[in-house]
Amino acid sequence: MSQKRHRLVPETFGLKRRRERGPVEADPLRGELGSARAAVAELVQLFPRGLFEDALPPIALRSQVYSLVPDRTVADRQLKELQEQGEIRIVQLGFDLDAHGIIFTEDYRTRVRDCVLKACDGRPYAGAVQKFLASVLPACGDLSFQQDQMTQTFGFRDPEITQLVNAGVLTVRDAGSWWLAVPGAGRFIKYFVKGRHAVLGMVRKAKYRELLLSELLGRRVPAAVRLGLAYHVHDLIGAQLVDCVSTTSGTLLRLPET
């Protein structure tokens, strides 16, 4: 086993003992990442960077913060901070309502500005794009965006809203209102949920519906599975749809009891 995964298998998990409701022992990995935003610094060295061609900022999850920070309002409070200092912005994904993409501020005005605006050079959008990253961006971390919001504080014309929804720097909310889009992000999306019901199958499939997470993380790699297995898993614990046990063997995944 490789040091990144031996690394994972004991530590980097909040684990649940079996059948105790007290406070979890404290670990090594616990307190190195004990905030919210050292999670996500270590989240986001998980993704694929090179299965998007660089064309993609390093994205995680809130899901896979709370396996790292299994307080949820510690986890919460501190991304709120962060998002509010500027320092990460929160997107949302669609997939679920409670899918919220983190991605460090200035990985996504680099990607933006590196691969949208490359791409856009010349085309009609291209200037709206930069305004956006120029005055909105440094300005607002808000996950949405209101019309008056957009028009009257950052003197968007309404044709330059929808310039910024086709370069997919926005995405449609409902009338009026927008979300905070990653551009081509799509693909991750897809990639993403595909996985994660493929992870999820591999401990349906197991006797008893659990599996040890050493044993997980051993196995051949399905071809569903694009984003690697420790990026899914800290998605299956922090979201709950994994209980994390801990035994003499290891740490083991099971599924809930319905």
The other form holds:
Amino acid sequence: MSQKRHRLVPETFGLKRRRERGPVEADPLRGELGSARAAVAELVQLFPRGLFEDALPPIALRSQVYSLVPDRTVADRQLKELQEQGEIRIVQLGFDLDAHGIIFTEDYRTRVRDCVLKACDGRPYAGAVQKFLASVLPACGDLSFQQDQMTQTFGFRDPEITQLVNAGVLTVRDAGSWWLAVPGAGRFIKYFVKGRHAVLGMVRKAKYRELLLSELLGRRVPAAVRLGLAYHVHDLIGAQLVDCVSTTSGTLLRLPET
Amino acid sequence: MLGFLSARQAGLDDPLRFRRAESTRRNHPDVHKYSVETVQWYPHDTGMFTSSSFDKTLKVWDTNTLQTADVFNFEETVYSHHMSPVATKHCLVAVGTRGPKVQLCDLKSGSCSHILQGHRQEILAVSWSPRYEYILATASADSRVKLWDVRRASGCLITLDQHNGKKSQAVESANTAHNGKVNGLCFTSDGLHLLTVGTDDRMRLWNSSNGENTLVNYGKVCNDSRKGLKFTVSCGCSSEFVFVPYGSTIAVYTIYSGEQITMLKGHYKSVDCCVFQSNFQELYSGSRDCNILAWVPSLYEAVPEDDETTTKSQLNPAFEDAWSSSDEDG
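Starting from the form predicted alone above, please write out the structure of the form predicted together with its partner chain.
Starting with the chain above, the whole complex follows.
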């Protein structure tokens, strides 16, 4: 009679649990290839419209596009083409020199028309804003406007330009030059800066200062993050504030050493 | 860091060991008093080399006797100097100092009266073009990079502008190459393009004939050096690479597409300088951890396995993440 055990001890006691191999899912947020336009369309889906009561057009950031389109030079080139064709507007969001917000022109026009004109019905700057939307937006696709461009080419007078600044469509940059702006974007920028800091803090406080992407997305959202974890993660990856390391368990976000 | 002359020993199969051939001892009467910033061989033969240092001098050394043949004294500390690799009609050494003027020293006559004026702050890097013997590029802490023709009396040829003249993107006044100090300059080996790095953590590629920013985006290239950053480009590879010291690693990018190939990890402290030897296709890097490492391309290709249906992608094997460490002895 064979005294030999035919099963291993751990198997007998059921210590080795057989793990169910689920279907291998693609890691969320990664592995999207394609053009810059598809990336911007996807990113505006992540924008929380309800948070701003539909007053703001959905804004994506250039760094988010870099996280979806890995080749930066190609992404820059495609965004520039889209800007020249008039499909998107690029807006300077004051907190960082490189932070450019990307908005579809249609969205920008409808939102500005709806909310600004609704707020200033009967006030003097309604006319100036209408004129701006009709004449300047389609003609000039740049981020900023100069004094002589506004007065001579588009025929704005100085009081009208002041009305545009009051309405929030232009922001003063220099003496005689203005950035294109989104009215009411101040709240968005405040939430964005706080949220970025909070998500970066989540990675910083983790052990070894690294977190699996799937675990980060599964955690409880801190109160400071109002725009959504996925929105901020795209921005952090694209701005190279975290390093993306691909491991066998998925993508790992790690703070750079320096 | 004293300038070392090194001799290679075995072939590629043995690990490279550098032997220090000669060095100037500390009690040498002509030794530099403070840190040596730049060392360069005379471009035409190895009978002479030049070294410049924070002690406000540029010394010209005779290699065989290891004595100084000539000394140029300046009023400010010298950050960098360069001698043209293709010059046949002149023997000028361009010197970048803490003052805003670029000085050109003539080795034949011993004078350094030729001055290029135009920058407003200290000059952190200078580089002659490898294509035209009279074209010089200088980079300064006032965020500007200027291209000069030294025969011309009236000022610089081009000031590089990162926005290519479009006022709409410039935050401040235009004509700046970077949004911070410009630390390093390197021409590509054919001289048609120029790479610059700045303390705004960016690297830019410029067309050197018209000064246009090619808008290739390399991402974030960390740069916290307060002096010049000496980086280098490859020469003779099928797609040229640029090797930039990045903290304690060296980042390798393809020049014209901006893609990051790899980071070479091997040093323990921050890497100060790296230089490429085109005959052996090797990279030598020096760092604050008192080591010089030689990086050798891995020459073997991956053997395709028979039972795999998909073939392995053919990466350029020349720079595939292999390093062989070589410690300098002594």
